[in-house]
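One chain is shown next in structure tokens, namely the form predicted alone.
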Amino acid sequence: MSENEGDEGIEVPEDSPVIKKLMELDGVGEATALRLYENDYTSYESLSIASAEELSAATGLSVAMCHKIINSAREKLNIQIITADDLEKMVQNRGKITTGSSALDDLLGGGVPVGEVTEFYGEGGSGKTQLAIQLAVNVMLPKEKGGLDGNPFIIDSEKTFNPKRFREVAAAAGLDPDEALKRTRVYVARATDDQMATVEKILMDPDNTIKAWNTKLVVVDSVIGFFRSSKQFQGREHLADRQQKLNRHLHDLTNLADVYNIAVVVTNQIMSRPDVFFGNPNTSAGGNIMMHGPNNRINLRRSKGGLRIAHLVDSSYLPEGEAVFEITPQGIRDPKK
């Protein structure tokens, strides 16, 4: 029998337009279309990111099978091959966020990027949360000032939002503080696998999360706080379980910013290399997997005179660089001459 047989007698959701969704890939029946739905595959875009073998672990379906659903669903995504000079264009035309700060945004290319991962690192006080709370800020304001017209979506893993600052943020810019609030999705999360799930709920259920929401800035705030701090981690015999997992949680963030075209920010503690003698001994904690997950990779410090310091240290298009910026109760800003 095959995998779709029997399927007219299982019960479909009434009024489900995900399961017709579903229904309309190559192979899938009702029985299919449920097995994918109960495992939080409502979307063409959830399924085109998955791997045959991920899908088939999930669902208990063949490889094969999944194959056939990944391919029908990339092709119903109109997923082409496109030529360079296309390719030029759209990383030309990508929408940013400003920071606030000239100097900085100009270090960035023009502001945060949509379609990346841009991770901000530092020692506690170099700006990381205010940064976030700033871009959360500005990406709901109209693009001819520097957002997006979206809205922000926090993971706050270390409990460091804010309302009273965020309203602060938002009076400046020009948005009702009110409103600003309404619009901001906030969620605690409380351990990494709680932290890893929120990010695969809403990269595996777009028309819920992202869609509805209108999402367009994705923040976690900080990306490593449980990976370093959990009892499950602790001792060097869990540390390849622990990169394993960091590895997983970072390709589900840069699917998230590829595949929805949104902008994803990530902040980060730093640690120290006992093996560097000359320059700067700090990185951002999580060894390789953050030295070669995030498309942009910004190292905050503090300056004299409540100044702030923005060094650039690895991209995969701008050049290394450093800018000036301040943070004052308004906000992220360039420094007064």
Ligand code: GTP
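Small disclaimer: the values here were computed from a predicted structure and weren't measured. Positions refer to the first chain, counted from 1. First, how it differs from the form predicted together with this ligand.
- Rigid-part rearrangement between these two forms places its hinge, out of Asn93, Lys304, Glu144, Gln80, at Gln80.
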Second form
Amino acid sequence: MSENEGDEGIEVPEDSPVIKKLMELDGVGEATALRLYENDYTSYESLSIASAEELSAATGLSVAMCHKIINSAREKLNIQIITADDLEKMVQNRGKITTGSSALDDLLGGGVPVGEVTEFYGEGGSGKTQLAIQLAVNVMLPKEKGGLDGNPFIIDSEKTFNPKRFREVAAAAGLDPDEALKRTRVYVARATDDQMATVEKILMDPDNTIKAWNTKLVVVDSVIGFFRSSKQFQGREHLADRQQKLNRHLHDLTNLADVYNIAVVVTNQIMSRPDVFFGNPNTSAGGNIMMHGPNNRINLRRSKGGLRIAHLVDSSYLPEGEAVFEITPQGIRDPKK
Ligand code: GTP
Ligand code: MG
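Here we have the form predicted alone; I need the corresponding form predicted together with this ligand.
Okay, now the whole complex, with that chain kicking things off.
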């Protein structure tokens, strides 16, 4: 490998498929491919959503050269300008995952959509993790049953993923529980950086991760936990740093959803320390960043008789509203009449 290998401590295998793929782009030779790789531009997708200025600043390549590379990446991905009515059809035809409750599906415009980040936030016991498990099961169902024939990837930052419960919900949905567990990928994150790095890694190497796994749903349960509890962010003086990292994480999750047509679901706690964090105590943790990050935000709360109320608080295209659902032994369902 080249002389400058090791400059940044990055080792690139001689016959790296990533480098080979980058070299298929217009104007990209081995040195340029390495430069892109070292700066985390490792896929056509990541290049296609970069701006020429941003790519130039990161890599030191000229802006003109970066335009050429980005255009070439877009061509490879067949990214085209389409008419608005085609766009409307595409949005309407977007895959959705059923929640198990038709009332909650209706509130969400048919289910949890791919291509977007959906946030469920609420107090402890409101049903966030149960809903996450249900969606992870349902994404594996065939399309005619409200699934996407795809697989889930769960980033568990609270060590609450419970295989026993997962089996119950999978069996009730008509799946073979052993098979369902085999199709599900779980990453137990131990810290903020760990959680962020998992998503970054996927974005760097989609071919060997989400594409190879046929991932159609990524769950982060919970998205903010570490950002709130970690010692590195304690105190007001670290708030800006924390918000910046959270912003980057949400940006990565948005890209994951948007570029790869995946449903991204994040859960979030209700803030309990308004002295330390932005916002009012009834909103989800994460302040302004969370207000603008996810495409759809749903508040969950407990109601009488074990029922749960979902309140669609914010969506770019759906009206505000509420739905009532129940957490049954079989999973999320409409309340029994
Ligand atoms: P935190 O993670 O603590 O913030 O709460 P959460 O919102 O994730 O709550 P979770 O989804 O864990 O929901 C908890 C509620 O779901 C419990 O209060 C139970 O009512 C119900 N639940 C949890 N596990 C089971 C189970 O195995 N069977 C049944 N029938 N209900 C369950
Ligand atoms: Mg939970």
